[in-house]
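Next up is one chain by itself, shown in structure tokens, the form predicted on its own.
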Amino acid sequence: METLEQIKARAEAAVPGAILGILLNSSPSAQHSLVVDNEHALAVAGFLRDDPQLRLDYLSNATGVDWLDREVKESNITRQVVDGVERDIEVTSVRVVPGYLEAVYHLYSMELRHGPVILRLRTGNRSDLVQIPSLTPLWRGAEFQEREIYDLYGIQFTGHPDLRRILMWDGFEDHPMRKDYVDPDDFEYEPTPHDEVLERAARHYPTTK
């Protein structure tokens, strides 16, 4: 299979105005991975699929991550008098990098035997540009598992045929796999409560005296 810029720059040169990034893994398994922006990442998802080199026509899986706002420090030199001395100064500042929510997708080729090409969509942020497209259209093993992201990390994915919750109940508020998820206090639902969760259900028992 060709290597991961190869693919790149043929994506790019078969979807004009397309931006792709790749995303490198200093893991051992070492699988990079290619980021798309939304606009094209429909076009560019079908071109991987179709592309008679490529073929990736079978996703194996799609998950969700959660990246929180992190701050950034950054250091300048600049020139300043002091004592009467013109001396060069390390100045620090802090950066906030907004956070975002990620879909990745694991493509293969059945067809050719080759793969993966990890595929990743981001959202603009965490809270209301959370919606990407959904990849459903090209490869339909895609919707169970964006309808479990989309449950449990809040993305919107926009073109799903149905999308609603599949593991948490109607009704369920927020998404459990978020970083910043806190658990609600009120276990009563839990049918066994145990060691932790038995102590903090202990909370909503009715006394008797």
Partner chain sequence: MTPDHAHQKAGGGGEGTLPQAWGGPSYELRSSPEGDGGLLEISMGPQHPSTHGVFRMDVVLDGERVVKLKPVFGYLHRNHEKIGEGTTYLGSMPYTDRLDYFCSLTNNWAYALAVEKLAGLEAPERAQYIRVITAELTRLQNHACLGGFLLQDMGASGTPLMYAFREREKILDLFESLTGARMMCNYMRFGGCRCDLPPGWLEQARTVVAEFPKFLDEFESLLNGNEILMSRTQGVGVLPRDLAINASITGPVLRASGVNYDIRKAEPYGIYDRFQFRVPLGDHGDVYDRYMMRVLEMRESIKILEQAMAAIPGGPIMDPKAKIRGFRPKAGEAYGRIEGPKGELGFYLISDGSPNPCRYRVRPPSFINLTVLEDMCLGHHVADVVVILGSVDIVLGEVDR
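These numbers were taken from a predicted model, which means no experiment stands behind them. Numbering follows the first chain given and starts at 1. We call the rigid core whatever largest set of C-alpha positions still superposes within 1.5 Å between the two forms. Compared with the form predicted together with the partner chain:
After superposition on the rigid core, the Cα atom of Arg79 is displaced by 2 Å or more between the two forms. Once both forms are overlaid on the rigid core, the distance between the two CA positions of Thr92 between the two forms is 2 angstroms or more.
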Contents of the next structure:
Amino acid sequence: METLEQIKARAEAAVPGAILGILLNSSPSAQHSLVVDNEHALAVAGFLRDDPQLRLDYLSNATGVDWLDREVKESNITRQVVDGVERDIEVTSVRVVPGYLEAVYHLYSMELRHGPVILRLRTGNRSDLVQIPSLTPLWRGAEFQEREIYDLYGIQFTGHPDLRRILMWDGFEDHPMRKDYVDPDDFEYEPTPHDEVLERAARHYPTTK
Amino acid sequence: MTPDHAHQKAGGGGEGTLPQAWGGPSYELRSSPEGDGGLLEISMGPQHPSTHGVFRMDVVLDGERVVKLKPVFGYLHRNHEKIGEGTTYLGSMPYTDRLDYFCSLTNNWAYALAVEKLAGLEAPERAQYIRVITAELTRLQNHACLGGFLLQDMGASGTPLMYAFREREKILDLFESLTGARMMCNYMRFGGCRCDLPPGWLEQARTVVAEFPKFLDEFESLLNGNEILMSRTQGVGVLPRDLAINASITGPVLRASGVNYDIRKAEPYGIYDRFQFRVPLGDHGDVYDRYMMRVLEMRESIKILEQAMAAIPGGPIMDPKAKIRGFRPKAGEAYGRIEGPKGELGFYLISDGSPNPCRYRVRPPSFINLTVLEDMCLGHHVADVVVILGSVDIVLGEVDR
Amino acid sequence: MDEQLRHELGRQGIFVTTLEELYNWGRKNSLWPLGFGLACCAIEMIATSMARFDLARFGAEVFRPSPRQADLMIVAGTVTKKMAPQVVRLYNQMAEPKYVIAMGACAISGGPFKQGYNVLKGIDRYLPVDVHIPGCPPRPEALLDAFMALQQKIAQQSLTGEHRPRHLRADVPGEFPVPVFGAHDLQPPSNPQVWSAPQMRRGEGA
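For the form predicted together with the partner chain instead of the form predicted on its own, what are the coordinates?
What follows is the whole complex; the chain from before opens it.
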């Protein structure tokens, strides 16, 4: 199979205006992925599926990932004059990188027996800009998996034929796989509690000390 | 007593506890609110003798014909992925046993493979052979039980299932003497296996494998040409080849539709490239082909087992680089997949350098194989729905996770 | 009745029993379980009913698909919150006298999946359980043991008096309220009639 750089170059040539990024993976698996902008995602995915050299006709795995807001500490060493003496002063600033939700697709080719090519689609943030295009019109195999992502992560797939909750019940009001999901308080005392369990127990039974 | 109650007492023999959505007595044919004549909506499951667990289908019938079918999931959603993200890498291994609870050893292997890709570990030779042997034994007992359950769904009450379970018990005894548990083996580790084969195990396994073809001959002569089996399955639930590929169907269901894609051949993991075996393919993509796929795959598994048990070398069973305590893979991600008995079982892991995975995802084959359930069932009778579902081979622990 | 006398009469070919014993003997040897599997334990339940372990020896091989025909519910597997209302509903549809075996760690307490957001922490939050079997999954022998324990329990039930079983008391209901799905959890999260949270006492017994 071609390298990811070649695929990226050809996809950008085939879909005008598409902006693709390569996300390198430093682990020994060396499975790098393509980050696609939402506007051209469907066209790029269509190119990957139909291109005769790639023929990625099989969408194996689709999943969501939740990236929380992250604090990045940056320290800069600057030369300043303090009390008339020039010194190196380390200035640390904390920058908040906004979090986002991500849908990851693993594509393989059954015909040419190669893969995977990993596609990543990202939402604008974790609260209101959570729409990304659905790939179900191209691969039916994404249908239930995207419904699951919607259920557990809250990503809205535009163009999905039947976007309903799939695992939780219909009146459920949360997306439980998100990292900041708060479990329902149905805790029960255990005879050998750990610290975390004890804390939850104290919250659950406020009357006892 | 409310008028509603009085009606139910008169009609349905005191069905006071039925959910309201089911409406009145079920024998009454009601037209739907849209007014499309004699359509009847029934809910099969979550408690239904045929659905292999707590699976539910909302079926709309026109007479006896299925015109719409929507699967409803989640009755066994026990938060495997969330728990996996809250525990260490090794801590998830016993949970993988409970995904597809027929095939704990292949689940172990898929997870170990994904972590090995993530951390750059490699199981030594002997461990690779043990993995192949246990995985193929798992495939044998899974496929045998599937045959039994499928026939049970067709009304062959007891006999084929009892034959299958008789064989399964022999294989479970092997698992028990190797791993200590009948079903929840929790056997593989990242970079190897937990313990070596006990003395005499291989001889016992050889006897079981040598006797298995006799069971298969008996099973096949009982069933393959059986008139009821053929008329209930041939031409029923046909899955076209292109739809199967597009809908990400994997495993024997895919191969029954004639697609030559077996991960053991297409992307050999472990040491599968050393063994001589064939990949059976179907022509029609119907329930009968899916049943035959399983029978033929059992024959191929026996070939693999014989080769593996003849060639198994001595040596260590763990990668010396593997660390049990303080296991923290470098930041990165990996997707590892194997050909499980039900299809492609994959694990997708994202590490952020901490002892717990940042994202832990299972690609469940039987869940995704259900995508085409409606397409296969449309136009068939209700009784065929049961058989078609049985031929997909689902296990709810994996479907809902 | 005096045991000695009964034994003596038995040797003479005269068998004496009470109606209560006869009634309980019949009931305990014809338990009809509901064919109802939830998760992994269901496979061991099926294995128990197969040739090797042969549940038929205990008169309980007749797995009924319909709750109307069953008098024993084996809660075999993890009860999720999405499934719990259906389990209670099935129990309500069973005819009295009816019994519940909680098979496996999940049915008892949530087991390994206890921390899950969708997992009910034990079916005894909603239903009265007669026999608990620990194990994950319990071996078929353990299920057989539970059957024998239940048979003993039935054999010892007295049909009159203060402690007569529920199905002979008009004032005790045989049906339990079905929980409904809420926004985050089941409503109510447990049935106070059958279950109350264990009291937490810090510094004791831990």
